[in-house]
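Encoded as structure tokens, the following chain is the form predicted on its own, with no partner shown.
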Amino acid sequence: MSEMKQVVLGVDIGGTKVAVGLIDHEGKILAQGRRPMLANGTPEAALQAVTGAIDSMSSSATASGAGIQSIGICAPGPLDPITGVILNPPNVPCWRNFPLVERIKDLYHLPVKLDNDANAAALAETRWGAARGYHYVFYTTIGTGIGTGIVLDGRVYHGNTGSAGEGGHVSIDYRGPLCACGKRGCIEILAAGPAIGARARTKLGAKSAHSMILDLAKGDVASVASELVGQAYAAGDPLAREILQETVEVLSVWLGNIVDLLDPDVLVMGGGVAAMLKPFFDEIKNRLPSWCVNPRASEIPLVMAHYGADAGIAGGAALCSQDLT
């Protein structure tokens, strides 16, 4: 009789969905699925959405002859990774001081770990992905917002209270626009997807020159979002290039600060905006020495994340990867 394959169940909780997957010791996603998340109802209804997704994947594991060793969960913050309590996430308003790890442990009698999505994704990239083999990893996901995670010698750096790694809310302009976090000039308000869309709308409103961005928006400036800027850039549109170039400039300033603070041996970027900016990665690297005192800044690799849209599932599993042999 063959030995049962050991896997970890990764859970990615968002405001609208719960994604789940079975991950082996090499970081390969063997099976995955998703269910709707009930983020605005009762705490118990939200928990049932999560357990329903877990149960569906547990059935898949049983059917394939795999044994689930542990459950790793990535969820929106703020949360406490030490106690396993969800504190007060804006994306899941029904959970306030909710003991998620304790509840899942009681139901499944397995080891359970919890962390925020960027920390977990950073660990997955370090264990199995684009940062494998590196010791001092800075990871950022750039999409609707900017999340970051720091992994030092294979461990997520949480800081004193568990709140370290909020790199998206590092300000590079204290007189800049007001971020949703309450601070001014955060890199998130300057370089995330909504900022790119807003910059495009402003330029389209001020310029009479034709741009493919407007064609893609069917003439409706108000509907322009970062995705259309990316599509127009890929087709060679000069205004789209100008907008992305400005985004590259502010990201270079920010990453220069990160390099001087952490001296990482790799920079990993994931998320939809990062994919759009991949053609500019070499330019960002070349700009770093202008924004760093570190004389070897340009030697630091800047690489695209491996897991893409599956970062949450892989990240959840990475929290428990030591349980796999």
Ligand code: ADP
The other form holds:
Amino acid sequence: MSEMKQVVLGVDIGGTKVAVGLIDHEGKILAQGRRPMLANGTPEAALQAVTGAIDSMSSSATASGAGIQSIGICAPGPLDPITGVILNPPNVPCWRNFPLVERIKDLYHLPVKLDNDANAAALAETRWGAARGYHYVFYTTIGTGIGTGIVLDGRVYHGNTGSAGEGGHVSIDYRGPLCACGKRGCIEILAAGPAIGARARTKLGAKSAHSMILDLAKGDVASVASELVGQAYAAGDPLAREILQETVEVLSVWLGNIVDLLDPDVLVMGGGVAAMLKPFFDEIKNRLPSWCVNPRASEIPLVMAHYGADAGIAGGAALCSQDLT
Ligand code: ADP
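Next, give the form predicted in complex with the named molecule, keeping in mind that what was shown is the form predicted on its own.
Expanding to the full complex; the earlier chain stays at the top.
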């Protein structure tokens, strides 16, 4: 009898959807799907949304002759990666102190792991992606917020209570704008997608100068979001360049702090905003030495994440990749 192919089931729980995938021991996504998440319903209805998604994947595993060895879940924080309890995530109000790992274990009788999405994605990049072979990995994903994960010698650094790696809430300006977390000047409130959109709207409101951003928005300043800044930049628009350059400047200050604290051997950036900032990676690297004392800062590679929209399911799977043989 031929041996059954062993795979991990990766689950990515978000505020609006549950994404699931089957991932092999090389980090390849063999199958994937998604279901709506019932984040505002009862705890049990939300659990059913998750198990419905898991069941759909286990059927495709069975159909393709693969055996699911474990289930790895990433979800929005705060959560406790050690006890597997979802604490009080703002985007998933249905669960408060919900023992997700225990519930899934009871249902499937498999090993189950849980971590927040940025930590999990950082691990996937380290095991299988852009940070493969590196030992001191700093990962950041820039989208609606800024999530970060630290992977040291192949393990996520959780800190004492599981709360480490909240780099998006490292402030670079104590008098800066108020972040949703209650602190001022967090890099998230300065450089994530919504901040770039807001920067553009402010400049468009204040300047009479023409910008392609306004053309793309059909004259509606209020509708301008960060994607339009990216499109206008790609088409050579000077105001879009100015906005992205300011974003790059604040990110460089922040990464300088990170480099001084961690002395990483690689910096990985993912998320929709990172894709837009790709043409500025060299500029960020060149600016870094002005914002840290690390004498070798300019040698640290700054690379684009390997997993794009699939970072969550790959991340979930990476949490249990050591179970794969
Ligand atoms: P999430 O935060 O759920 O991971 P995204 O990565 O799509 O979602 O990020 C959403 C935020 O990032 C929004 O503010 C959006 O305007 C911005 N954004 C997403 N993709 C791009 C892109 N390709 N170019 C510029 N901005 C983007």
